[in-house]
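Form predicted alone, single chain, as structure tokens, below.
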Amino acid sequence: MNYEEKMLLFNQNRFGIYVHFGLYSLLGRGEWTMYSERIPAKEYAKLADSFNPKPGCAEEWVETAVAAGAKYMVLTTRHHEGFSLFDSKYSDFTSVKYGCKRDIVREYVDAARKAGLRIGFYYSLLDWRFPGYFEPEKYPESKEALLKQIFGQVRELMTNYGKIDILEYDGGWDAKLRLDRPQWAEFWHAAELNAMVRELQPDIIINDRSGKDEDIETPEQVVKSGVQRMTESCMCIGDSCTWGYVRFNPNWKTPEQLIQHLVQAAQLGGNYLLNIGPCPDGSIRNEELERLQIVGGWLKENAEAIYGSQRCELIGASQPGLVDLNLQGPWTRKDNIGYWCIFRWGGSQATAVLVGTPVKKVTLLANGRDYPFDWDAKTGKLKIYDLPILPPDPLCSVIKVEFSDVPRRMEETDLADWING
């Protein structure tokens, strides 16, 4: 597989199910509790005795990403507390050998590929468990240390779960925050790392937060066009800080909110990572759960505008870097095919401006119904009639319209020429 069509095919994707679990899931505060609390590493390792999730909790995972209708999954097999949730030659620090003594990556990547789901691993490359980390100059042996666990583990992780799609490191930054991304991939000896992994695994993508520059962005939180990659948008159901299990949580997004996400990341031509944090016994709650399920049912009846699309410059919801915005909802396109996802429903008539390709057809998605519309070459306002008044879809209904060529946005050379009609 070429880099075209392995960066295509995940595009197509372009909807994964991230899962943060850790000896963190225990304590209910999240995931960077050890350190927050500044918790010393030998109290911290005590949790690992009573790490035992439930036999299935994987099945499970993978049965709430097809529902879903995510086509691919991310795992943390380590976080920066340095618990593995795998069995390692470099480190005793693992769910195999404490606890539930049990290969929970084994578990998810068995179940994930039986439901044809593709695979993906999230490793954290700092461990707060060694001062190398903090301080390097101070303990050299201890940075040494922490740079042959991670050739080690990712050796592992590359070798012994057959073929990997997606590599997302994390933990890359320096401690005191004062380093460039040079620096960091220097730190990490990242060049030579990666070189291992495409060895192992020649088809894998690689995110960049290893410090340098690989095949996609993955900013968290919020949803952008990637500078020079592909931009994977990570993101919470819940506050921006919980990635992993808090007990309370006042503010999940709503159903609306995670659609209109996907939606702007399909847009943009990105991909939507979106994140549970499974309980203790590793069980998904059920906030997540139900608003999971109904993104999944919206995607089943959306599909085609979704899977598969391309990146389209038709003035949608909030693109970063225009003026321009329609109040009603993003579009995504396949070739000449615009889709019109609407979430802010407007009644019979829905109005859309500067579309600089001739209009050809105008249906509903939901129904194949036709729709009357007029289309001003001059002007590029695209008019649509006799709509339903209540939207169809209560989340978002989504509009399908034909073009002669692949949709454009019309330049305008004057700026104020709409005033006067």
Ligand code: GLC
The other form holds:
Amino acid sequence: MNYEEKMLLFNQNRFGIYVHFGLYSLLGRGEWTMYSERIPAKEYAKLADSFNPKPGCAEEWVETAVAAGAKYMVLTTRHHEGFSLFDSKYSDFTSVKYGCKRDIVREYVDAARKAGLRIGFYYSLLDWRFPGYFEPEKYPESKEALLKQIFGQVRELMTNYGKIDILEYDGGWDAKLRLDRPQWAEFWHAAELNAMVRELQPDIIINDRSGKDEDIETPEQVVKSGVQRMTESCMCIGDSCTWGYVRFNPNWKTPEQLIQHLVQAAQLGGNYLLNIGPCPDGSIRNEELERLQIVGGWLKENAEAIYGSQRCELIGASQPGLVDLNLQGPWTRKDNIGYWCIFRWGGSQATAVLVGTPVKKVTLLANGRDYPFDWDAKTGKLKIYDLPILPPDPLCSVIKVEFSDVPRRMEETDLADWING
Ligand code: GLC
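Mind giving me the form predicted together with ligand GLC, seeing as the form predicted alone was just shown?
After this comes the whole thing, all chains and molecules, with the earlier chain placed first.
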């Protein structure tokens, strides 16, 4: 597959579920606890004996992802704490040697593959147990040992689990927080590492967090369009500071917010990776489960507006350099069809402006009915009539508009023209 084909497939999948699960889940204070509380490695390692997720938890994650309408998943195979959820010749600090003595990555891969989901691995380059990460000059042997672990483990992950679709590195930043990406890449030997990955998994998608650009950008907690590459915006359902399980986690996003993020990611031509942080026993907390089920219910009805959609240039589908917006909501598109995703329903009439392509038909996805409309070729104003007064879908109602060609935004040669009609 070439880059375009890979990205097309990636966009068709559009929506993924991220799973942050590790020893930190047992503490309930987020995945950074070891470092933020500076817990010495030996002491932290004691947690491993109590790592005992209930059998079948990976299947539960997969079932939830399917119910949410996600087409792929990404699991933290090893986070910054260094505990691997897979069998490894390069580390004994694994879920196979301690606690439950199971290969959680294998359980996840098997379940996801069976459900037809595409498979992503998150892998942290940094490992807080190695002084050589923090002070490479002072502890050169430890840095070498860390690199040996990385190369060995990434090879294991790319070899032992069949076809892997996405590799998401993390923790590639410099311990002293110098913003020099080429230097990060050099530190991790990213060129060599990624060449090995591509040899083992020729069609894989790799993110840019090793310092080397590769295929996708993965901004956190915000929906963004990529500067040069495809974007996968990743986000938490609860409070944004942690991804792993936090027992008392306030500020859960509403299903409306989650759907709006997904739509925004789609209208920018990118993907949305929504995170869950399973409980210590691997189960998914109700706050996350309920929201994902609601998102899935909405996606079922509105699938065609989201999976595999393309950027649309009509107002409300943000265009780089344009400040215009349609306050009701953005557009996505598939070839000649525009999908106006209305977050703020305006009642029985909807008006879109600067529509430069003739309109053939207007349908509401929520009820499958067609609605009368006027399109003025001169002004580009599209008025849709007799719509329901109340939002037909309280979460986000999608108006499907069939155009005679790819919908174009009408150019405004005189910005003041509209004032006098
Ligand atoms: C960050 C954090 C990490 C989290 C990740 C998710 O880089 O260090 O805890 O796993 O982003 O993308």
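Residue numbers count along the first chain shown, from 1. Every value quoted in this text rests on a predicted model; they were computed, and no experiment measured them. By rigid core we mean the largest C-alpha set that fits within 1.5 Å across both forms.
### Query
2 Å or more on the CA of E412 between the two forms, with the rigid core superposed, yes or no?
Yes.
### Query
Aligning on the rigid core, do we see the C-alpha of L390 shift 2 angstroms or more between the two forms?
No, its C-alpha moves less than 2 Å.
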